[in-house]
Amino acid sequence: MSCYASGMLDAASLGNPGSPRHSAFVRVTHWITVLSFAALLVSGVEILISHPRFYWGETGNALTPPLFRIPIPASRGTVPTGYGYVLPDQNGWSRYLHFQSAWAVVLTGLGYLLYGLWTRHFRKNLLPAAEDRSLRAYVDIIAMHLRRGPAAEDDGRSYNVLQRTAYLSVIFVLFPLVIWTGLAMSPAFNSAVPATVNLLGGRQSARTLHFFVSVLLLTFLLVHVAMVALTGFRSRMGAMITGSVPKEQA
């Protein structure tokens, strides 16, 4: 899941080039999120392999027609896949790791949310400026990247409108959705607040939506890592580890 913390930027750092690029709190929550997301990704793939078929509605199993399926072998012999063999079943430990990592992300995310609200980080550093809230602003940034043009002078210490939009989407749309759909698959959660599950169309619908939201988060992560590599992997990793930005980029 997720790498939203990479977008965390200490509010004070923008206005003062001598201050750390990222606060200690931001760096710690970022790396906790990185480790947790890696565990969620590995364990999520193992869970997916146990039943690579998706349904819509409240019920779905190996005997009902799927909405779609992932064309891979399964780790359970009762799941029809078209392959003549069954993969080793790693469903036990992967579910434990998935749940534990999910709670680590949730608690870290709550801490980051409180931090962002308390410091007004979201409004100051992630909400696009009024003059950038236009289609032209997005087109200009995309065109600049396509031309591989030089970065703006303050790119090392701020975010452009595309980055801000992506980070806000991850923090306030994708993460809440992946948590909601994940909880909706739990029978206990379904019993406690069935309306929130019914709103998604049922537990199997929640599982299908959880898969698609996870794919979007993974896509964000891959693009984010690629952009870090293209714009200066060493300096940006150093800023996220030590908080400092090289003088030539400050």
The other form holds:
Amino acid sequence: MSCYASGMLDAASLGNPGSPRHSAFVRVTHWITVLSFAALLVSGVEILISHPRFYWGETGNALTPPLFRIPIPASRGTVPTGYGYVLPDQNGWSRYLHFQSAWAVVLTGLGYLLYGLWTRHFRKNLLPAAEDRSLRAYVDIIAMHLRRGPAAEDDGRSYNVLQRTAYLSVIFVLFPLVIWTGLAMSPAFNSAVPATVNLLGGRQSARTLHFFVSVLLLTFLLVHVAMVALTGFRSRMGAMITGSVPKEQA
Amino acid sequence: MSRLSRRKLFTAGLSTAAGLGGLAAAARIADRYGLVPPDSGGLYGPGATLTYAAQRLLTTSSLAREFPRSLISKEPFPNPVAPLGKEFARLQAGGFADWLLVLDGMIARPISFSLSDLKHLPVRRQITEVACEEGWSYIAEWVGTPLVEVLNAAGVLPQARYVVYYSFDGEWWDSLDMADALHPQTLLTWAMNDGALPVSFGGPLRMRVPRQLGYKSVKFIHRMTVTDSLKGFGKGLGSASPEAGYSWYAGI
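Can you give me the structure for the form predicted together with the partner chain, which would complement the form predicted alone we have just seen?
All chains and molecules follow, beginning with the one already shown.
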């Protein structure tokens, strides 16, 4: 397992047992993101309930065939769902909350991005070490998980190549994509930058992609929380709240 | 408490006060430059204000996308319309020849337009998308008189900041800031896809605001007021939408 430890010990903030596991900036932005994401998820589901059908291309409505539909009742009587009832309309506050949380997460994300570049956080803690940037490294770590082998010695103080890849994908692929596909649904923003929606193949394609990227983000969240629970809920939560890892874990 | 932490506390207090003062000053400046929406109070005010201010800075004169004729939806979706009453039925029976759009408020003098008057002003045809806040959409060709032409004919006073418009159904009313009211694509629409505008789509006269979501495009327009403040209208939130829980600005 030594290969996973390499490239981590030179990272001063992680290698030094006296320093916090996560810096205060990372902890604060992490929890703002958690709150915002929860609000975005709840309000997003409510907005989806008003029209649980998806289309491809520029236009789509209850009179046109959907690409697919979510088999749930709707909060609008105009949507053919097959259910004999209509759920109460929650779109008003959901939309207000969705965009307010979007602002919170975008502004927090910008701060985090600047912090990460400035302090070399991404390079030190998230970019896989040079020797780990190989198919072999991924195969090894997956094989280790499948064998249910022991975790790397300093697993509690650093991330392996799979974790690093997952975090980098969320930060640099999924979040930018969910912001882009969201902005592509803004008629005013579209008027200023039509390419935001045209490059995605139209308004309805943007909405469908927004849904799929959100599903991927939710999948990440579920796996992330499951891993935290499996590897020691108290110590991982402690590390992200107070910054310190209990002695027996460190 | 050590000297150091007391100093820290003092610094923190000072910067908080400075921050709050800065925010208050920013709010005053933003309001002066028309960057604060009428529904900026309450829990969701910060988000609504950020969205509106950002859009005002980014999109003041940008044009909504217009589409080729081939993209016109074969099946546009008309949201169901509540019964409009006897007076509407009478006007409809007369082919809307007696339909009047009455305009008052901060204009040179009160003025009204029949549909035929509107058709004699400069006309604009545009193929734009109606995007409902629920998620669905369609594209149609809309033909109408740009609101700016009507406002110019009425002689809008320089202190005007909003145009309030009312639906015949007595329930819906909304308002636009001058950036959207004077925008060339904001149409008082009276025709759709080479025919008169059907009642199901808001005929005889519908406000079309293609840079905002569908609910801003109020149907059956028969009255408009030009004003410098939205305080006296309804609950002062700018339109019937915030009173029903939806944001006033729908450009998003």
